[in-house]
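Below you'll find only one chain, the form predicted on its own, shown as structure tokens.
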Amino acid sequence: MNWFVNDRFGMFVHWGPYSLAARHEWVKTREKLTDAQYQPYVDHFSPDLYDPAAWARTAKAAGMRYAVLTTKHHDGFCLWDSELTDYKARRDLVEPFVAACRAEGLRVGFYHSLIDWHHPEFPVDGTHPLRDARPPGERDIAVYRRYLHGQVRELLTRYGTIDYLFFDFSYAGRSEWWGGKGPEDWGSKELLAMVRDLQPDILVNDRLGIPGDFVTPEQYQPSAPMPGLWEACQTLNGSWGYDRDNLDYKSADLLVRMLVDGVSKGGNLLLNVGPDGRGRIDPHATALLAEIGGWMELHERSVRGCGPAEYAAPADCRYTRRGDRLYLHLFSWPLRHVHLPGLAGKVRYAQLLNDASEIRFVRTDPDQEAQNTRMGGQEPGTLTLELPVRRPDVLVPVVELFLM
């Protein structure tokens, strides 16, 4: 698990026939489309501009160190040449993705949906596009379960070492969906045992409905550290798949703050892109990732290999720590001074990380009273830093503190 904790930042890729609909990856069930109504997207999914090497370069330049591809989403369409179905891309799209990631030194991950709205033996439930029609006739989930296990076996035996596996998702007992499915339906214990046997070093998430190696908060930032390893999976604009008319993009500085906030609480960030139907990452997404990459180029060591610190950060700041380096991330820029409780006498040097310019210490008597142009003393044990008035021209300024 060392690589996962060290790398901290990965790219999620949601891509498939729903990219042609260009209005959310759940379009089939949102609009209650039959297989026939969805088929035009399948028929015309012909990504002539698919360039996984460009994807991998974009991820690496953004500071990401692993990439995770949707091998099959809930619509059941497969991006590899599965021997178990004809519902698949005309050519294997997974193999070149794996090769491109490895060429850039990225760890390789697969997403695989436990749900399948196309398979004839997947029982209709509250997530299914046919939920209102409820077609007559019994469906045998045992048949589907064998199919599910067989496809996972294909993915884990064809492409060499796979570092990461994201199953999605168990929903037994969730009130918003009737007929929800869970570990017994998926054969989760047997499935996980097979995964461990085929890829002993792989990391597997928690969505089989049984404990995995890490937990996966989605579309929110945890307010405190989560138990064990965790990774927040987040979108750029609220949609996982390509969504042409959705312009609700997060800003680059917000995305950096989300990354830092997670690392300060011991977590990772898996940030999603949704390539279009021709295989291009949207230019807006590419531009955001480039901005993040510019910040990471200067501040990578405040994220990579870092985790929480034992000190309480000042308001609107986050600490990360690696060894004897403590990193103060200033989400807002104060006027001239920032006060660090508990750090007096524990820091030998401080500098802005973007340009290695010195940050000086200010020593005041804790009992000093505020008068006119003289600030008052702080609580005993507080270290005060004197900052430049002008905020550094970076997304999130960082002060690097060298501990005693």
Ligand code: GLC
Given for the second form:
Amino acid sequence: MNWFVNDRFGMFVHWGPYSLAARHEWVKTREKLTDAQYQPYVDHFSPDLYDPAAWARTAKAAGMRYAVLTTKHHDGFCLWDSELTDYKARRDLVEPFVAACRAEGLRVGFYHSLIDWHHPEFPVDGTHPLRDARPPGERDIAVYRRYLHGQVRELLTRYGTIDYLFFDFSYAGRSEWWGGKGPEDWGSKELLAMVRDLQPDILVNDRLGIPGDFVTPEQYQPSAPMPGLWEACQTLNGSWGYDRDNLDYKSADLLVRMLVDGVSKGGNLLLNVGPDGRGRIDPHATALLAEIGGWMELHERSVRGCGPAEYAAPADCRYTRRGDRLYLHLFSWPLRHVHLPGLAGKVRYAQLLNDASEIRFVRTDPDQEAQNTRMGGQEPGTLTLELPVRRPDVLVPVVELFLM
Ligand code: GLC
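Cool, the form predicted on its own is there; where's the form predicted together with the ligand?
Entire complex below, previous chain first.
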């Protein structure tokens, strides 16, 4: 767990035949496509520009310290050379990904879909592309379960140490999806036991429908710390898979604020890229990650190994803490002063983190009356900092406070 809490920031990679359709990873079910109608994407999935070393370099330069690849998504297509199916890439695309991550010193994670819209024994339900077609004949989930367990065993015995596993997803009781599927369907208890047996140090998420090692809020920012370890998984533009015409990209400063906000509440950020059908991370995504990397270059220690602080941050600010360092992240830049309740007498030195320039304390008597240019006193115990008028030219300015 230590690496997870230390690293705080990872790359999620959604990639497969849906990247060729280029209109969201759920395209098969959104458009109720049959296997035959989906087959052209499988037939044309030959990513000639696939360069996992470049992906790993992009992740590392952005400040990410682990990377998680979709080995199989809901469409059932496998990116590795599974012996249990022919519905797979022409060559093993997982092995070079793992090797590239290791070469960059990144931890390795796998995403694996529990849902499978291609397997003939996966019972059709409300999520399934064939929900209206209602194909005849019984489907035996037990057969599918054996397949699922068999493939997970392949993934956890072929590529050395795997640090992280993201199963996706359980939806038992969801009436809109015909009651959904959950732990019994997947054989989650046995599956998790097998995973822990094969990879004793692996971290497994919470989507088997039974407790895992960390919880996974998705596409929203928790408004308060979540119980135990947690990691928010987020997209750059709302879609996980490459979505050509979707330009609803988040800004780099919003993405950094999401990272910082999460760490201030004890959580990680898993930020997604959806490479295109040729295997390239698109220029918009690459540029955003580079911007984030520029900020991380100067501010990494305000995130890495940091967690929540016991002090209440001023409005539009967040605190992250590691040992005797407290980091004040300013989401909006105030005029000249910021008041920090409860920190008077607790801080021995302060500086802007981007350039190590000193930030000085303003001493005011709490009983001091405001008068013209003289501001009034603050609540007893408040430490007031003197800020430059000009906001530092970084995505999120940070003041590093050295605690007594
Ligand atoms: C949701 C989406 C799925 C995506 C996953 C990522 O479950 O349905 O497409 O892969 O989130 O967290």
